[in-house]
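Given next, in structure tokens, is a single chain: the form predicted alone.
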Amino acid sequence: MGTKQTDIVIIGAGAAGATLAVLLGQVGFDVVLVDPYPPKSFKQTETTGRTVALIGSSVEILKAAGVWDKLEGLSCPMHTMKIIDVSKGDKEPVSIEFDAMDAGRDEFGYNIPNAPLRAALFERVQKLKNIQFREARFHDYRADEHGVTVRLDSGDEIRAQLLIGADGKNSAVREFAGIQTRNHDYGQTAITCIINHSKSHQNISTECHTPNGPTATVPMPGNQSSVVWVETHEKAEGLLHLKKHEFEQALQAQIHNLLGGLTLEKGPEGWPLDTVKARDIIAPRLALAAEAAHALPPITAQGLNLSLRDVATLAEILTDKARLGVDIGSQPVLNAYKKRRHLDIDTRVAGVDILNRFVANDVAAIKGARRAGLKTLDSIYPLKMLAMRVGLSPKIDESRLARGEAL
């Protein structure tokens, strides 16, 4: 069996990996995209209980990939972000609202269903003639000063200038490269589902802080919302085994009748929560991106937004260097990627980790500090505006794509 020649091999065709393949393919790179589980066609794909809240810069990246027109009708704008602390049952809830209009925009972003997002990206992959998809698993690779040889479990060998690992938090590419990770298990499960409800969500995304963790309702088209309900493993296991009407009643109580009467549309499903951060995102002829580099719990919805910033930066650097005739897999190019991404990754991973521990804490002093912090933030307008800019309009390593510009 011969060795295929290409420019770039990407392992992992999730949302981030597929987006990267499309962005690179559109500017002329020959790309081989590898994944053992390709999605169904866009028309055959059904929405599951999992959605992703993407901020405006991430939507710009999807527009650049040519998939936004397909997704917009399935997505819902988020005009307001609301936090409610109900962790002290004997006290009045403390709440704060962030309005997109105060930040000079129509919406903070959109809530997008996961499965159609990946299906739309994969259809775009299939339409680009210079992207080849291989339904296979990564086996190993060998790097030298001239390139990298990637071997798949099918026996195929692919010779490229660069290998990109975008194969998730249990990345086989990262493991084979010997890149260690820092891990933290929160002892929590995120329960996800989609609900119908009698009250309008008014395009408000609401996060309730409870003793065991946050519970978020995020608007979807019509009178539907997606839910992320974080609980301890033990309690989550019990909730997932409830009968449908019992789960609906439990959720109704959990969100304090926020959306009126509710019924389950999709789910529930459970996902264990942890943080995984690679100790490095490069190795000879290798770059890690998205969850292969960092995986986060869902609080503040930073995960895919951070991953798409990896993708946009990597696409920009590779495109610029190729136009100058530079070897895109060389160490200076990889160093440029690491330098651009390290501060954004480090600050977001640390911030989400601290916030998750802070929110999911039933210690009286911490609950008091949490509630006092929300009150302070709500009462000092400049501080509130700063929080919106930092959380929802990140400027660290802002790529051309994130600004709505071409590569």
Ligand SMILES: Cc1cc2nc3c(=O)[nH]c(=O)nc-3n(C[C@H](O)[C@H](O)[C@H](O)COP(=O)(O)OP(=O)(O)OC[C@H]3O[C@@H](n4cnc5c(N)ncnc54)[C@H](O)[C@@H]3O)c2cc1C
Given for the second form:
Amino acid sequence: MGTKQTDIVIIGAGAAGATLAVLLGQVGFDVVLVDPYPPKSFKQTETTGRTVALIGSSVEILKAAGVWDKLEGLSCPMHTMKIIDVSKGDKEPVSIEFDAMDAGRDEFGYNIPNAPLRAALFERVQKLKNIQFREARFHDYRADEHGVTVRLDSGDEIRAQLLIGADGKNSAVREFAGIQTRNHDYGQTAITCIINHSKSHQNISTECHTPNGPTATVPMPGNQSSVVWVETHEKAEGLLHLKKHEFEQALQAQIHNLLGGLTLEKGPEGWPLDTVKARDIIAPRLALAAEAAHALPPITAQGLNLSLRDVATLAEILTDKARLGVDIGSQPVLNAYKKRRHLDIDTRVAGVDILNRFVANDVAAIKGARRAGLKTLDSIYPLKMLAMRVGLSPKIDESRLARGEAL
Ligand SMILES: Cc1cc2nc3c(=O)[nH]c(=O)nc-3n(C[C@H](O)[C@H](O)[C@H](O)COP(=O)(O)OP(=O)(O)OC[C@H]3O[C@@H](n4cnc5c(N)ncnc54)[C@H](O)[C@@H]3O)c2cc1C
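Mind giving me the form predicted in complex with the named molecule, seeing as the form predicted alone was just shown?
So here's everything in the complex, that chain up top.
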């Protein structure tokens, strides 16, 4: 079998890998995108029990990839974010609300169903003539001074200047490259589902902090919301095996009747949670992006937002360097990617990890500190504004695409 020549091989056509393929394909790179599980077509997809809350610049990046027109009607703007601490059952809950209008915006971002997001991106992939999709699994690669040869389990061999691993948190590319990870298992499972409810959600995304972990309701179009309910593995296992009406009752108790009467529309499904952080995001002729580089628990909805920032920065660096005639797989180019991404990745991973441990903590002193922290934040206006800006638009490594500019 002959060797296919291309500019870039991307392993993994999840939301991050497919976005990157589209951004690179649009500016003229030849790309081979590899995944054993291509998403269903947009028409065939139905909403599953999972959505992603995409904040601030992420929507700009999806617009740049040409998929926002398809997704906007299926997505719901989030005007307000509310955090409620209900950890002290005997005391009044403490809460804080952040309004997008206070930050001079109409909305913080949008809640987007996962399956249509992947399908819309994959349709863009198929429309771009210079992206070739291979339904296969990564097998191995060999890097040398002039390029990289990637082998797939189909027996195909591809020669490129650069290999990008966007193959998720158990990345085979990362493992083959010998890049170690730092892992933390929280002993928690996220239960996700979609519910119908009688009260309007008023475009408010609410995160209830309980001793076992957070429970979030995130608005969807109409009187529907997606739910992410974090519990210990043992408790989650029990909840996932309840009958439908029993689960509805348990969820109602968990969210304190927040949205009126509720019925289950989709799910529930369980997702074990951990943090996985690659010790490096580059190796000779290789860059890691998205969950292959960092996977986070869902508290404060950072995961894909962080990943899309990787993808936007990598697309910008590769485009700029190619325009200057520089070898896009060379070490200075890879170093530039690592240098621009490390602060954003390190601070987000550490921040989410600390927050997740802090929230899922039943020690009395920590519960008290958590409640006092929310009260302080709510009562000191500049502090609240600062928290909101940091959450909204991380200025660390802002790419042109994140600012709504062209590549
Ligand atoms: C419960 C939950 C709620 C979440 N909520 C939010 C949220 O509100 N906001 C947010 O920003 N993030 C959220 N996240 C995180 C977000 O869902 C993930 O970051 C995102 O889906 C991961 O995208 P990815 O493209 O990096 O990886 P994946 O979606 O895992 O894609 C990896 C792809 O690589 C392919 N692959 C794997 N191995 C190979 C191989 N050997 N060869 C070829 N291909 C391979 C897989 O088939 C897959 O298609 C949440 C996560 C969870 C668990």
